[in-house]
Partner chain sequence: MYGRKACQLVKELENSESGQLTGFNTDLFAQVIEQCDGHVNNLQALLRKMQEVGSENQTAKNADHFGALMHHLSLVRNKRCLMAYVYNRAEIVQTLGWTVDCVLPEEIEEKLSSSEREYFKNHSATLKSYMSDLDIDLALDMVPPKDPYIKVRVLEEIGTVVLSDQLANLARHAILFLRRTDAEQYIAQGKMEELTG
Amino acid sequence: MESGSDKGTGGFSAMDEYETLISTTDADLLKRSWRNEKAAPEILQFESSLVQRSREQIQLMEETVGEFMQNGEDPLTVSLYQMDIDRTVFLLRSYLRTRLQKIEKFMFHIQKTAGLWSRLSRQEQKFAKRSIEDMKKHLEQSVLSKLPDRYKSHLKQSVISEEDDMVTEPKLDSFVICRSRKFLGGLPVDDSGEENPLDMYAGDIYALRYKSIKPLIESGQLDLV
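Requested chain, on its own and in the form predicted alone:
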């Protein structure tokens, strides 16, 4: 009776609060960010505001479900709401875990590339620094200390190397599957950047080299799938 009468009296029940919450697009934004992060060969910009809002929403939804259980709400309704919480928690955890895996894999490359380093959250930067120190210490103790001086760098094969050829880098030339969010006409997506322009239509799916569409991913005009 209470949940039904509140709608006509201007009251704001727990049910109304929850429905208002899930009517936002944050769940879709989180799913989109998760998919992009999983499909992109390099680490993307950390979605700090979205992550913070998602955490707050999870807490609010958990409190709402707790109120439902205390008020004797229908178990099926509670179960459905709990499924929404579990889905959001899964997406958030998978998004963060995917980023940590990329940091572990490309830590040295990320550290020496200012643009990539700035994409990390403060917590991720702390994790990266700790991982780098642990890896350097491990390499020194297990391998580098036993080699001649010219081979003791953890970044280069030898002192004569002109580049950091021991650093793992993401393969930006790899093909990815993407979907356009709107019509994009005359895009130069080949290696030269000048020939064979492509018209991309909203909702259509394409297989393209990541580096050719990287700016469109970063600007939100394309989604990875």
Second form
Amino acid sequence: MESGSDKGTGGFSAMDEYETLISTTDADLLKRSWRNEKAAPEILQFESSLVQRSREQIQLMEETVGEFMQNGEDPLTVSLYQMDIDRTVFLLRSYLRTRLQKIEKFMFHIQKTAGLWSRLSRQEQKFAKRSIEDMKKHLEQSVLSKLPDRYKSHLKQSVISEEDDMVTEPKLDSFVICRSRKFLGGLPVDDSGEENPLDMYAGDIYALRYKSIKPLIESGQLDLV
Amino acid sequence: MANYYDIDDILADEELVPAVFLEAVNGVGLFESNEANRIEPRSKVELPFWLAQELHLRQAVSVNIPPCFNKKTREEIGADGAHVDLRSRCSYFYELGCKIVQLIGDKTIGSLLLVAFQTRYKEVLIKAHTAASALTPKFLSLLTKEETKLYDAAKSSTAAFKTWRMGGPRFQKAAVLGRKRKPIGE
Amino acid sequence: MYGRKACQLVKELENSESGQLTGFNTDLFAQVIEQCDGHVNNLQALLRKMQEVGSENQTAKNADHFGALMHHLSLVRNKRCLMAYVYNRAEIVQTLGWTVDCVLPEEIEEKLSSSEREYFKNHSATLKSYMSDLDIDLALDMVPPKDPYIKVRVLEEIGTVVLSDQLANLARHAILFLRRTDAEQYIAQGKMEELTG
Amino acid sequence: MSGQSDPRGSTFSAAELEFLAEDETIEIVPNLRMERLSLICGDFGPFRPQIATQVPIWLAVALKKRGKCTIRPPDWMSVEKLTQVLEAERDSASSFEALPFHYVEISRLLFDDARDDIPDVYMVRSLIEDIKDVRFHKIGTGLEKLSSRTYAMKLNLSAMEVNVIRPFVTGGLETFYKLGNPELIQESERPEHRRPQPADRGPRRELRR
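Moving on from the form predicted alone, kindly provide the form predicted in complex with the partner chain as a structure.
Next comes the full complex, and the chain you just saw is listed first.
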């Protein structure tokens, strides 16, 4: 079953070639960011320059398609270019949407955690601020204003609470599925205090706790699938 | 509390646990028979976990082990764990169990939970992937909330895969608006 | 038993179909709020009593203290249930903002409390504002794209509308080819269905 | 909902995996003349009649639907190769024969839109169905072995297989993680620590701890 000659989908060796197949076009990078964002329990760093470049590429391509149509280019060519644009636009929309949905879910937690707040784009920060205002107002109108004085906070159960004990947080302990692009040795996935490092080879797929591989996801060494 | 808004956590906290008051309490009309609005020490009561826990931590009550973790259940789980009706005993068997161990430190309960899940997990897996739907209602009625969620997760992801393989419409009415109209072909 | 009514609200959430709304239970909600008032009155009475008794009768003071504690815990519990009821529903209202364009269908609107209707309006506007900042419509492309055109049947009379590439009469029962991105929102709203095969 | 993923869940919809699979390349033989396409996802062509060229599957299918090419099914999609894979799958109780990461999606795409380009299409289709069934059965058997707190579970399966079992696997692992917490259980019943076995390289993968 060894095969080094197959290309692309033709390969039994797809796993071995996995790393070499990963090129670094923006289309690939966007796909990777989209997958990671969809599969990670918490919000990741906003890929600001990648989003910027992708949008520019989309715009450029749309202009090209416009010119094609004016010049009477063959409709088939035009529709193939359009399909290619559509695919990138989908990734971009889905990526941005996934992030907004995470902000909707964890807005209070993101707001009070500086490390997370700085992961948002400027527009996302604005969205988060307004979302928090909307939600706060709704909770106040519906519930909090009707409760006794010492129970009116949307962050603390009562004035006695020492910390913000009403804030929904992402479960970093949840299991995710990841795939390595290259050999990663001695991963400390075990928190039992015993030494059980894990070696991961290129193409290996593991179900692991997100927490145990979080730095590798953030540094781009490991992909969520 | 990271899961403040979690519906299952809230409902698990509502499960009743037996407790004995160690202190007298004034001004509560907790029980209908209690006309004096006072609870005397040594009163035996069943309290929802959310209340029992805080009173236990302040030594106002002493929480006892709920009946769903008693000797009889332990023996039944030991004998044929997969077919014990845990739901009727406590739909939040595992969640409540973990909370009780953390509160009173009885690790035999923790071990019971693990053993129960080991045997029942396998059964959930097999049923979720193989059983004809006509066979499952009885089995499903034995499952706790956590087990049901696992079963449903397996069922719905398999169903989603089958729907995709059959082909058909990719766009559908948004779930939030209700799905009165079945798509053609279903 | 304290907190039981509040818990019934949460059970309603549990019993409703995932991701869908049932009517806001105004009555039960008001009853729980009323219970909260009862708890706070009892709590305050006990605290006053504790002050009056002073340190002379420690036993009585302890009993008052635990009574006050139980009312406090019940308030905290009721608050959690009320908040969970509103918050979990609000999360569903958020998803409406992704599908419905400003005007809620009647059958949804009647399930919402007045504050929820306002929340829908505000949050939809927040979402729209983000999209216009970025000049990108995120309500489209919920499903990966295939061909630029899809075949649809119109289920509800929509009338003549300007689509991205044509002026179309979307009459009930009409079957037509539309740009995927033009049709998607109508399908999500249940006004059209996609035809395949 | 066939196309859309759960907006709040972490999983991918089958349609989203299909989308990813459509970016894999495949060989086509065009019957038209068309200039090089400089797309966002890469440059393809030029296209000349009877001259084979590599393109992403979405592009291949788009041309095929318009009658502008024939698709050359990948090597693994032959009766001979698939028969070998099926036999090997049946012979081994726990390991999995290597197939492309997106073999489920790719085969469905080609069965839908390029049936006439696949020699022995019925046989190929039924072999793939059989392989899939054998593998799913083995996945199930592998999952049954899960019985204690496990930090890392190796799942060297295809994209679609991983996605179908994902909610069950992650849910099961999470519950075992919670219940296997040493703070909750008696010393004597603590699971011995299972070292995640080092992965062997090579074409076989195993579903195992």
